[in-house]
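Here's a solo chain for you in structure tokens, the form predicted alone.
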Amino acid sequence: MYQTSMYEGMLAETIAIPGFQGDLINAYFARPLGPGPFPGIVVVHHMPGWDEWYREATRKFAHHGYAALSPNLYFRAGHGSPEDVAAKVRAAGGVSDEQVLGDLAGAQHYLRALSFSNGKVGVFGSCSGGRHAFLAACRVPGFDAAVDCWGGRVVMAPDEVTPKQPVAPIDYTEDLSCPLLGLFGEEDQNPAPAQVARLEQELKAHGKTYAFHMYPKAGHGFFYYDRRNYRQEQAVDGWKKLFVFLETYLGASTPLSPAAE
């Protein structure tokens, strides 16, 4: 718990990491200053792109004691404003699940190899990033916790399957290798409450460790303070539940040193 006598410091910068097939991609990295050890978290951006909200979220995780890394999943589409790059990616039908999983595996390996790692790494994502976080927790070995915030297209109808998304993530539920936290809104349509219930049914059937929270009067993206769908009360509660969950399964970072008197 934070005390006013504590020293706080943070490093945040853009770096390059090996991703899918060894490609070097850029990523935003933030960590607390100090020797650690710190748990790691891979921060998976949403369909609007590798935008300011995700850089802020990466720093928020670092502020709470995590070595946080947000890879640019749209790196190969070129550079420009996040909005322009995301539009280009959408026009191309999105990025393939295989490529994303390779990038997220690279991010996990980077965090685990840090000298100040405590040996635990989780994965967090919202919207399409929530889908990717769930998929990574099923298909990429080594994650210790996963957070899916309103990830759509986890449950997919047969006609929604595409060459880039060839399997609905729910079909991999049996392979989920770590505890899962899900945060959802009752007014969301992607995923709709019925789809969330379907995923929960599958998690129960396979005996998985999970916790789902469905928020009334909230829809898609209720964490996004810069959008109309922001819901302050639900977002604050969701962040609290998220950090309790992560501390449970990733461990707490080394307490910050007291400030000099």
The other form holds:
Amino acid sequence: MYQTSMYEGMLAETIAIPGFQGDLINAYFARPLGPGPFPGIVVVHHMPGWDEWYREATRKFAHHGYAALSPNLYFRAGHGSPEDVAAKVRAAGGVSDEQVLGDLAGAQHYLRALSFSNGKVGVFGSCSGGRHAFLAACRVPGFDAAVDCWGGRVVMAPDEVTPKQPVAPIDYTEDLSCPLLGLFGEEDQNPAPAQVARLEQELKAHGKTYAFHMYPKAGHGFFYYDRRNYRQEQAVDGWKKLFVFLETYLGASTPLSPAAE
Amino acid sequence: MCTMIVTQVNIDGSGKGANGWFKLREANVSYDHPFDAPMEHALNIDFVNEALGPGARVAVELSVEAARTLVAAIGAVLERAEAGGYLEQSPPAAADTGGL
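Next up, the form predicted in complex with its partner chain in place of the form predicted alone?
Up next: the whole complex, starting with the chain shown before.
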């Protein structure tokens, strides 16, 4: 547990990493100062883009003792404000699952290769990033824990399948290779509680290790303090559950811990 | 997320963005998460010129009711203009894609 007498420091900066097909993409990297060893976490931004909230979230993970890396999944769309770039990607029907998985694999490899890594790397995402986190945990070998926050379109109707998203992630559940934490709101329409229940059923059928929490009086994106859907009580509890989960499967990184806040 | 419900149409016209007026070439119409409007999903229209980069964009985010009202209003205004004999032919597409 953090004590006020402890030294605390963090380095946060934009770096370049190899992503899908070896493309260099930029990424936001935040890590605690000190020798480590630190667990790693890949932070997968949401559909509204590689925005300020995701920078803050990346630093939050570093504050809690993780080497956190958030790749810019929209790098290839060009540069501008996060909103303008995200709008361009939205107009193009999103980014392809294959490309995203390549970028997330690159981020994982980067974290694992760090001299101060403890050898464990997780993946976190919300909204489309939650979907991507689940998909990565199924399709990219090597993740040790995954957190899916209200990822929609994990369960997809046949008419929702596109060339960029050719397979519903739920169909890969059998391949899930690490423990999964899911945080959802019962007022969310996408994923609706029935879709979450369907995914849970599939996880059970395949004997996977998972923990789902369905929050009452919460909808989509209840962590986002800058959005109308923010729910303070549920968000605080969700973050606590998230850090307990990560500490369990990625290892605690002293001196910081979730109990510090 | 994220409905991924989107369509793009080619358009002619001008839009005023953060850096002034620019030629519009495309309109991207989606029903998905807005960036600013206080709703989970909105009818979003991005008037853009892709050749000029992501920043060449004029954005609106509308409620469903507002979007339907706007569609009706556009149709009604065009009908009145047509009835009055005011409708102009669209100018031929310009070769350049730069600002005005």
